[in-house]
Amino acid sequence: MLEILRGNLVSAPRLGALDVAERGYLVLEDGVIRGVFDKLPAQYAVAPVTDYGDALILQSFADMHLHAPQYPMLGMGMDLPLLDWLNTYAFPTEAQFADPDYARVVYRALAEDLIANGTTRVCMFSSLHTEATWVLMEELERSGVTGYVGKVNMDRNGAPGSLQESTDESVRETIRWLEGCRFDRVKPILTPRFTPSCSDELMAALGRLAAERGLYVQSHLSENVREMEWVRQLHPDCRRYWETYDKFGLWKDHTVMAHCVHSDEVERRAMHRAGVAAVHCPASNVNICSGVCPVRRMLREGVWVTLGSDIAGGDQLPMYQVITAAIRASKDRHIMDNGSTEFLTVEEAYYLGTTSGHRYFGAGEGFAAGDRLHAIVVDDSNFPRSGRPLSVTERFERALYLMGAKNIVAVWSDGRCVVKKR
């Protein structure tokens, strides 16, 4: 079925560039993009049109790193460094997800919050609980969020008795979880929490599963100086953090590594060479005092950089807030480097929070023909009035800084309109 959306279309076809079609037309066929046009081609003249008037039609967001069971503790423990924060807040909170009924309540609210704020694709950590992870995947799919979810693996350095598995249990439950994943739009991803929480035996077993079943992998990398020193103590044979994943077959194309704040040139080169995606989590890195990621340097070296909210180390779930946080963090880096590195522009940060993340799921650049539509419609009519008419590009910038869920009047995910307020 043909369907046409009309409005002010803005997408990011490449880093630093925008495609703008003012009062343009986006043609869909069965949810698949056929093209974006300034003027409607004659062959589509009889197709039904959903006219969003003067609203902005933007790409939806991809959140490439967040911890679903930490949603109840958003904004808590922000004065603690990473390892203290994990033990004081994160681990006790995640232990509560042994109760699937509790998980249902929390995960339904999280899924609704994500989709209402225009996040349609995720790469997400669950807890170590199998049933709760299925609940999370089900609630995401119900709401219209697509992507990857991982049952967390951790057989050491957790909270014994409440948030730590035995090695055998972790492997067994991971296999049981994988066998029970029968969802259409939310798929499994292997998730060793981070090197300190997984024994060599567990990491080796996960590496075998990744190879045997063709599964992607997500974890953490070089987030915090204390964490990195801990990793060196646990793996004295590895000169750098990334090697602790590589030696078990977990460092490969489409591996997702969150943070990478302190990844040196050698580690960054290994990421580029392997096709590993780095997830910059600006709010979390500042909140937990991990550092300011050298994003510009990564981009120049060809590293695949995406963005993540990293709730609840990050206190901002909406990805438009994460995008603007990334801009601010890059300006901090610019200042720290005495102006020698350029900060991220609005267009660049938008690309990282949309197209760069969507690529992980097989999408093209911007509103690419052949992709299933992932988009949001933003009504900016209640923003402060300007003393002059604004261009679509200026309105787009204001939308990233000023919008809230109330401004998002429609959300399209995987070719379906899953939120419709008018």
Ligand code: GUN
Given for the second form:
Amino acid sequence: MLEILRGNLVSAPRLGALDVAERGYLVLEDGVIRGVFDKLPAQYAVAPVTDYGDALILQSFADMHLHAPQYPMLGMGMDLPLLDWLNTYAFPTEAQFADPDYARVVYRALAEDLIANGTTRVCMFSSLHTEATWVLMEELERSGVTGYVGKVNMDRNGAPGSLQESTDESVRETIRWLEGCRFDRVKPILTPRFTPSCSDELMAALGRLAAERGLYVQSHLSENVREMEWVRQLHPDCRRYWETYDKFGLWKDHTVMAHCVHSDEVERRAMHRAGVAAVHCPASNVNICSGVCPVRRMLREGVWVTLGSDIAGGDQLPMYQVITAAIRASKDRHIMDNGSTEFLTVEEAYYLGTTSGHRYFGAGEGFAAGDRLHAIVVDDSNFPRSGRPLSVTERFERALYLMGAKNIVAVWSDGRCVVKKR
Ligand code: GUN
Ligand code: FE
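Could you present the same protein in the form predicted in complex with the ligand, rather than the form predicted alone shown above?
Below is the whole assembly, all chains and molecules, this chain first.
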């Protein structure tokens, strides 16, 4: 079925570039983009039009790193650095997800919060609990959020008795979880929590599973200086953190590594070479005092950089706020470096929060023909009066900084309209 969406279309085809179609047309056929046009081609004249008037039609967002079972502690407990923060706040919060009924309530609210804020693709950590992880996948699918979810593996340095598995149990439960994943739009990804949480034996078993079943892998990398020192003690044979994943076959194309704040040039080259996606989580990095990631430099070196909310180290779930946080973090870096490093532009940060993440799921650039539509419609009519007419590009910038869920009047995910307020 043909269908046409009309509005002010803004997409990011490349890093730093914007495609703008003012009062343009997006042609869909069965949820698949046929093209974006300034003037409607005659062949589509008979198709029904959904006219969003003067609203902005933007790409939806891809949140490439977040912890679902930390949603209950959102906005709290950010007074400790990473390793103490994990033991004091994160592990006890995650332990509660042994109860699938509790998981149902929390995960339904999380899924609704994500979709209402225009996040339609995720790469997400669950907890180590198999049942709760299925519940999470079900709730995401129900709300229209698509992507990858991982049952977390952790067989050491967790919270023994409440949040830690034996090695055997971790492998067995991972296989049971994989066999029970029968979802259309939410797929499993292997998720060793981070090197300090996983024995060599467990890492090796996950590496074999990844190879045998063609699964992707997600984890954390070089987030915090004390963490890195700990990893060096655990793996004296590895010169750098990334090698502890590589050793077990977990460092490969489409491996997702959160943070990479303190990755040096050699580690960044290893990412580039392997096709590893780095997830920059600007709010989390400041909240738990990890550092300020040299994100502009990583981009210059050709690293595949995406963005993540990393809740609940991050305090903001909406990706438009993560995008503006990334711009601010890069300016902090610029100031600290006495102006010798560049900061991210709005166009660049939008690209990182949209196209760069969507690419992980096989999508093309911007609103690419042949892709299933992932988009949001933003009504900015209640923003402050500007005193002069604004261009679509100016309105786009202001929307990223000022919008909230209430401004998002429609969400399209995987070619379907999943939120419709008008
Ligand atoms: N490293 C290992 N686990 C975690 C986590 O839950 N959050 C963050 N930010 N870093 C981690
Ligand atoms: Fe994280």
